[in-house]
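As a starting point, one isolated chain is supplied in structure tokens, in the form predicted on its own.
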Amino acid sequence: MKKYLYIIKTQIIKRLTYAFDVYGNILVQTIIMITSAFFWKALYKDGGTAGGVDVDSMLVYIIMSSVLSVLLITNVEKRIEQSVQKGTVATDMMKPVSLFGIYFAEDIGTIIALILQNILPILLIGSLLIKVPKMADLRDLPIFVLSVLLSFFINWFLAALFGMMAFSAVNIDALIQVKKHLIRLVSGSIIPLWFFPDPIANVLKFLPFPYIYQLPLSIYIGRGTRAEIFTGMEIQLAWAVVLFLVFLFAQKQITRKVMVQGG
């Protein structure tokens, strides 16, 4: 555990030294957040509700979506690709620490650094320029935090599984970008799924994607009954467990393949 804590500490220090990247990320997130705010204000210009949500709730939704996008940043796909391209993957797997444990610790370190660097400025900018993102019911805060943790694990396992494609395709840069934007689209990060056509929304409900963004954000703005929320979290937990088991199986297969072929 001390080894992984050291990796997390090193990654935090590393991230804190790249000020330009921080400013760039804040600028991009701010542009997306403000543009989305104008879009939803225009959509709700006549007042009322849409999808069972009013304009104030949607503005809170987009601010918290920007916050959540920082917490769900992953670099595991890129790290796998780099390891394969450099040919160091076999020797990395022989080290006295888990290769994917290193990637996981690095991502945790990155997120901790970004909480200080990105999330606080995003919340401040959103509060000043759009709306103070108050939670609908503070009693749901523990449920929200738990849902965000499950969201992180679902997203990370998906990223790790996707990154394993590098063992076959080697260069997956373009695919990584497509995957990230596609997940943002079908997870309710940009447009909540309750605005999607029913056939598409019904299909997506059986996939892990809505449980990455939409479920925790719905809890935050108070959309849905208690029964709906707990049912959603049960499905979210089930997906986290399923993806974890698939990840363990795929990791074992990849490790066996690398050791046999020598990297």
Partner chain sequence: MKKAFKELGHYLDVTIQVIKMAFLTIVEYPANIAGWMISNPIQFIVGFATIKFVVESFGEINGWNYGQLAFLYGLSVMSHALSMIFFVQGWFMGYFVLEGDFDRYLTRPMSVLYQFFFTNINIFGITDLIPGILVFVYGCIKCAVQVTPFFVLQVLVMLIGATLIRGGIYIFLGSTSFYTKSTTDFGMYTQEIMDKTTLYPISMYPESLQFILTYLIPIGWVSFYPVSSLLGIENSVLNGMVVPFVTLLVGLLVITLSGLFFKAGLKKYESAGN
The other form holds:
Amino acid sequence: MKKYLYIIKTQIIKRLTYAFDVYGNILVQTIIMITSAFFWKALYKDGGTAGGVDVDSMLVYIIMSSVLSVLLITNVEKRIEQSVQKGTVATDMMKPVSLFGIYFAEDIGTIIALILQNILPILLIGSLLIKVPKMADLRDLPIFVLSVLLSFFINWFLAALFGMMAFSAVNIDALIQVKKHLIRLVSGSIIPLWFFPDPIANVLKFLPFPYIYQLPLSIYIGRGTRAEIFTGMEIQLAWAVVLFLVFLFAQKQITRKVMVQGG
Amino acid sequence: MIDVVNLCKDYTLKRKEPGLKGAFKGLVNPGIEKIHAVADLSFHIDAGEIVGFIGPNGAGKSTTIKMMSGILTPSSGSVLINGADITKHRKEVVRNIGVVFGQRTQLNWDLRLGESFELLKHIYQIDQKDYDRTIDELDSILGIKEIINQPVRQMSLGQRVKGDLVASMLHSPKVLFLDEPTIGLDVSSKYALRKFIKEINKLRQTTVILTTHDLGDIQELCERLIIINHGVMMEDGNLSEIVDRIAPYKTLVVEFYDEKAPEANFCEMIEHSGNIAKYKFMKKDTTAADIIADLSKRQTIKDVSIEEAGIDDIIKIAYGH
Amino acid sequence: MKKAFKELGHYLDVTIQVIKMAFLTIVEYPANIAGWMISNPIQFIVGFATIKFVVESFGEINGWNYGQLAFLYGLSVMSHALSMIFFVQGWFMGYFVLEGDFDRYLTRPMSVLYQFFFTNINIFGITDLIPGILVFVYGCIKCAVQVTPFFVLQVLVMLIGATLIRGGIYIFLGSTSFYTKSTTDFGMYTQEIMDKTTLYPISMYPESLQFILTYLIPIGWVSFYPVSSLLGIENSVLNGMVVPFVTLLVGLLVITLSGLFFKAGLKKYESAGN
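Just the form predicted on its own so far, so send over the form predicted together with its partner chain.
And the full complex, kicking off with our chain again.
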């Protein structure tokens, strides 16, 4: 455990030294937030609700989506790809710390650094320029936090599984892009799925993606009944467990494959 | 051919403090430090010379050669090639120079070597006849045709350096710059490279300017040496003159019939073990023959040999400053 | 004049060779192109589908109906694709600067910026062109556009101008790495901003932002103004100008200014290993 804490600490320091990247990401998130705010304001010009949500809740939704996107930054795919391309996988796996443990610790370190560097400024900017993102019902805070944690795990395991594809296809840059864009679009990070046509929304409900952004954000803005939220969280938990198991299985397979072939 | 006038290059460095606290501090207020990589360098190089730049890592020799080839913009001072300032007239002046920079390549990694040559042919507007003749000529020295259809990524380092050498000579430049050309090469590749440099210098009167850490390169190639340290010129001159000046001594190794070794005039015994003793003497004070004559009066000599101060001594002494 | 033509000929000659080499590279790595062939169209077609869902829920956005949005989106993606082919390297300029990859461009007798972009030409960008054309044609049909020769000319001129504006912005951002000494990849940032300001009508933003996007960072000219003009959508900035030609002028201005900024930055270039 101590080793991983050390990795987390080094990663925090590493992130803190790249001042430019830090400000850059705040800038991007600010742009996304503000442009989305105007996008929704333009759509809601005549007031009223759409998909059971009014414009104020929608604005809170996008601010919190920007915040969440910082927590969901992963670098594990890139790290796996690099280690495969450089041919250091085998030696990396021989080390006394788990390779995926290192990547996980690095990602955690990045997020901790980013809480200070990005999330606070984003919340501040969002509150000043758009709206104070108040939670609809503070009593839901515990389930919101739980749901965010689960969404983090779903997102990370998906990323790790995706990165493992680097073992069969050396260049996965294109695939990483596909995944990034698909997740953005079908997770409700930009456009909530309640705007999608019913047949599509119904299929997506059974996939892990809406549980990365849309579920926690819905809890935050208080959309949906208790029963709907709990059903959602059950599916979310189920996906987190399933993906964890698939991840463990895949990790084992790949470790064996690398040890036999030597990378 | 080449005039370097009061050449200077400064860098600013961001100082980073260690630890979490330092990282936070760096975000707010990065400390800045100014470094003089090259300070007031002036010299002249004639057409057809082979000049070696030597000096320890970070001495400023790479910075100098990069300013001379138009890569870095001097902080002040100028580099004139054939009378034209390379900073001001880069596009025209670089037609006269070729560049090979050690570990990096200008070849296209993904394609066969010939494609990279083809691109250079278009960039330098070389007509087909000249191009063919140059390739033939360079092939006779380096044997490039056997690898011309091989993808660059599949080449050994030695083959790749050959490819880069040919690439740098396709437009028949008057000056060739080489930065650490032999670094990492095996013996036969080094040999081929040195032979290549000597041949093009002889056949085409190409001026060659190289930086190196390799003593073999210096001994075999350089008639003239420029020694740089801390961005300042330490020595500039003929290789043998520098040797004479910096190391004006020789060492006489004498083997006697027994373990007793006598002293002699105008020299100093620096080592003595068993039957063998070493005497160091200044070339201006005496000669080896005099010392031998002197010694043989006192003791019977079995064998003698003379050690010249080598280029490595020169470097050691020069760096010691 | 004669010298200028000769120089132009030189650059064209090298460009042809470089494109030939780019195609040879694709042949070397067929798997890569297949990946991008799938990934890029998916990204834009799915992106457009979601716009469709939202706009259908609300009817229209700021007076733009769904067909007009398709027209705007398609044209914007097309100029995006062209900028991906010719200027995408600007995003990664930081790596080239810090790895010392400008050494070789500086020692050759051609424009450094030209060599940087064209010897790294990204033929894979063609894969973005396909969804752009598809959505654009779809938009043309929905809007019942009259395809006259003048219309085609306007579209072409606008595409060139829009590509130059985008390229100029990439060059400007990439050139900052000469000062920051950072390998920051501007791709994500640039793409984000460009998407938000060229795929949707900027009239949905407040006046101040529109002013910035019109006069300071002239992204409005990439798609919004020329498309408004082509489709006859009212806008006070247009004043009856033939906007696609204005786009071309803006493009030339932007690329010239950022070229100068690059040149100033290049003086600070430090190569590698110092």
